[in-house]
Every structure is written in structure tokens, then in C-alpha cells.
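Only one chain is included here, represented as C-alpha cells and corresponding to the form predicted alone.
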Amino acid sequence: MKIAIMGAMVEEITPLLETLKEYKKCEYAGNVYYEAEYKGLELVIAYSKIGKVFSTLTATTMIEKFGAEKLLFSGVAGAINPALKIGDLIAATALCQHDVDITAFGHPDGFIPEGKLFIESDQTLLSLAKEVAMQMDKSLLEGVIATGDQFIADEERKNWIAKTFDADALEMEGASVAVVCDALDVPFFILRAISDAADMDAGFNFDAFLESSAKESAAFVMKMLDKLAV
């Protein structure tokens, strides 16, 4: 089985490189991807980029060029929902894009013609992440992750994608990355770790935090590959 494990910063996939040591590298389109065994899985591992644009290629060479037949995605996001504090980990039931919007046309916010509003995450995945959880005694929050161009920093926006979209978290990557995926019918599961919240204060450093939560994703993941090898 081959999988793919994506990351859209650099951060985000070195703590997995390291954990191989042993990987081959691949320069295809612009972007670098690794080629990795684990115990009988063959793995592409690579960082996108910021943005839907960047992680749509990098979804689809992933799938096309490398032959990945299942996607794994492991960053930060922003909380919407107040339950969720720095560190938490939130894995996607689905995901949307609210940058969209054609209501000019008649449409709903979030919605493209032919498209859907909401692409739901693989059942069998997010099963699988939940056992995970439970094996490292660690909390994981199921829920609608926004994905949009844009850095949200503004209270009363996050509260229109909170309200509109019945969203628990705001990211730049997650839903292009499942158009994708629900396009190709490559089952996907996207995993993040909260980097910024309403209970966040003036102290907080956005850099340790990424080193620190790209570990911690990172061994989550291996476990994921570890259930996924058996």
C-alpha cells in the first residue's frame, strides 16, 4: 500500500523524515517529495505550501505521479470553537472552503456549482485516529475544519465561518486537499493541531509551538502507519 502524508510547512514534515532517516528524494513540478518504506508501506511524504493552489498540486502529484492510494495531513489550524485550546488536536469529519462565494448567483456561501459544500473525511481513517487517541491517552475533537486563502485573524469574521459553516476550525489547506482526494476516490484523513485561540495571550510563541506540535503529529501519524501495516 502506498501512502501519502502532507504537510503544508517545512516543520511539518521534518520530524517524519527524521523518524525514517532513510528516504530518496524526488524533485517533480516545483516541489520536493520523499520516498520512504515503513514496515512493508511504501510512503511519499511532502510539505506543499501555504495556500489551496499549492496543496492541490501537491495532493494530486502525489496521487497521480507517486501512486498514493490513501492521504494523511498533519498541521495547524486556528480555533473556532471555544472548547479548543492551543495544542488540541482536531481531526476533520468534513471540510469546506469559506473563502468562496458566488451568492450573486443565487448560491450558498462556500458552494461551486457541481461541487460540494462539504466533503466528508474517510470513516475508516477517522476510526483508525480515534483508536490511535485512545492508545497514546490523548484527546481528540471530530469536527468541520473552514479551509480558506486567507490568514483569520479578525473576531467578527471567525464568528460569520463559525455561524455559517458550523466550523470548529480555520485552516489554508484541508479542503482542497479532500476536492481532491473525493475527486480521485482516494480516501484522506486531516489532522491538526490548534496554533492559535481565543484563550491565546501576548506571551505565546507561534515557532516553538510548531516544532513542538509537528512532533507530536508526527508520532501520531506513525501510529496511524503502524495500524495501517497490520
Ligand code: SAH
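Starting from the form predicted alone shown above, please give the structure in the form predicted together with ligand SAH.
FYI, this one's just the chain on its own, none of its partners or other molecules.
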């Protein structure tokens, strides 16, 4: 089975490449894709660059060019749910685009005609993640992740996203990856470790916790691969 593992920033995939040690590099469409083998699984790994457009390109490439049959995203996010502290893990049950606004035509926030307001994650991968969390003795929150092309460091905007989409965390790539996988019928799983609280201090916290939180997420994804390899 071929599995795509994707991040947005180099820090999010470096721990994976360090664990795998051996991989082949392939340059395509302005990006680098790393191909590796792990316990009989074929892997394609890449970071997309930040935001919905680049992550759409990378997810599509991983599926259409590299033939990925499942996609796991590993990265960091800003917390909305106050239960989420720095380093805590959240798995998306569903994803939405908080920055889509064609409300002038009577559509709800986040809705694109002929699209879905929320895209649901694959249940089998979510169950697998729950098993991994139990085995690792880690708490894994499941909830809605809201995506937009904005770094949120503002209490008011964060509260609006929380209220409008009942979201637990926010970031900049999950929903676009979900749109691609949903359209191409590829099961996906979006995992994020919290790097900041998406409030006034977010910019300050972000760099301090990016690496350690990205490692938490990557370590969890490696354990999911162990399960998928069985």
C-alpha cells in the first residue's frame, strides 16, 4: 500500500525523514517529494509550503502522480478548545474553510455552492488513531478543524471561528487537503499538535513550540504507520 505523509512546513516532516533515514528524492512541480519504504509500506512524504493553495497542489500530486492510496497529514495548529494545551494532539473529525465568504449571496459562512461545508475524515483511520493513542497512553482530542489562509493571532477572530464552525483548532491546510482527498476518494487523516492558542501571544509562542509540537505529531503518525503495516 502506498501512503502519503504530508506537512506544510519543513519542520513538520523533518522528524519523519530523520526516523526513516533512507529515502529517494524526487523534484516535481516546484517541490521535493521523498519516497521511502517502511515495514512493507511504500511512503511518499513532502511538505507543501503554507496555505490552502500549496497544500492542494501537494495533496493532488501525491495522489495523482505518486499513486498514494491514503493520506496522513502531520503538523501544528492553533488551539481553540481551551482543553488543548501546547503539544496536545487533535485529530480532525471534519474540516471546514473559515475564510470562505460568499455570504452576500445568502450562503452560510464557509460554504461554496456544490461543495461541502464540512468534510468528514475517514472513520477507519480515526479508529486506528484512537488505538494508537491508547497504546501510547496519550490523550487525543477529536474535533472540528477550521482552515484558512490566515495566521490567527487575534482573540476576536478566533472566537468568531469557534462560534461559527464549532471548531476546536485552526490551521492553514487541513480543509484543502480534505477537499482533494474527498474528491479523489482517498481516505485521509489530519493530525495536529498544538503550537499556540491563536490569540495575542500566538506569534510569540509559535516559533518557540513549532519544533517540539511538530515532533509530537510526527511520532504519533509513525505509530499509525506501524499499525497500517500489520
